[in-house]
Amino acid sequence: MKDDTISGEQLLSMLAALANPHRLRIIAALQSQGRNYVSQLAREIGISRPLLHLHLQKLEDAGLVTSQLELSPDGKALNYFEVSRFALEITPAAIAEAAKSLSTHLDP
């Protein structure tokens, strides 16, 4: 996703979505090893199946991993991550520029 008007809506949920060990231990086990279904992929990272649920939501939510439930050859539903292709560059200027299509304003 490399998007030089990302809106500041994405770049929150981005940012929230990356702030956590967990996230981030997922998406370097989706990179260095591919796609991956649920159990797998908790065994490696080793978490519970209902945690990893909680932090491949909040990355999907995001728009930094996608997944794909596809059944296996005995029948059972397999649900596949992967990462998303994206490139997030924060620079001043990039925050300014999403800053600006907040809907959310804070009082002082």
The other form holds:
There are 2 protein chains.
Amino acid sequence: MKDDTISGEQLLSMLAALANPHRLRIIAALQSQGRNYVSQLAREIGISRPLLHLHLQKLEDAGLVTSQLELSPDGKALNYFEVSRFALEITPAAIAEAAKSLSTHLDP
Amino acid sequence: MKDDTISGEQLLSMLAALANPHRLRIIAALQSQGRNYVSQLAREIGISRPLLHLHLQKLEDAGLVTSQLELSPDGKALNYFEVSRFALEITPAAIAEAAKSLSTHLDP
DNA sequence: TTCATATGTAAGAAAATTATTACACGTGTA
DNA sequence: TACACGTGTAATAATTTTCTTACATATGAA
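Since we've got the form predicted alone here, give me the form predicted together with a further copy of the same chain too.
Up next: the whole complex, starting with the chain shown before.
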């Protein structure tokens, strides 16, 4: 059998990170056009840079994108983001499995 | 090729519906123990009935659960919920595909 | 020096989601 | 009738998320 096991918290954080139209578009853009740095991506998607920064942070916290700070030829610091490789199989059974490890307000 | 196509809005509404710990537990409970009616499910999960009602509504709006009103032997109206059969393949490519049909604030 | 580019982040406003409480209604039984 | 059980929902509060604006910093070029 495949080990598709994932913790409830992990699943939840990925779902929460994906549950936003801007963030879906961000992933789509990085997937289709490849890695990009923050300011440029903000221009392409049409949202403000601080707002994009916030969304990228959520995606990165969930492990869906990664970033790498680089120096451009002309000396600017560019923070490049790219999509992580991920594949979530979302089914009732997978959710039931993951939910076993979801903490409750009743937990010790 | 498989037609895994899904609209951006549809994907988004499912992701949003899943991105909550209570709702994951609801799906897990219905999947593991089978269909159940609202009051009983509320007791099992340990949340109030109105709160469960709200979460069930979101899940139903997203098409992840369905409900059927039935009369118990002793005449009570019981609203039974069960999990829908769904399987979402969440990958960067699938998101890029779905995001094509995501409306923007810039749309006509 | 000044301008244009890049970076990050803090503070507060706005909006959406989540949660509680209280109400209203229906049926069968004591 | 009163109680216990089921249903739904409205109003409000609390919390979280989203968004904007403004500030601070750094580098290269004009």
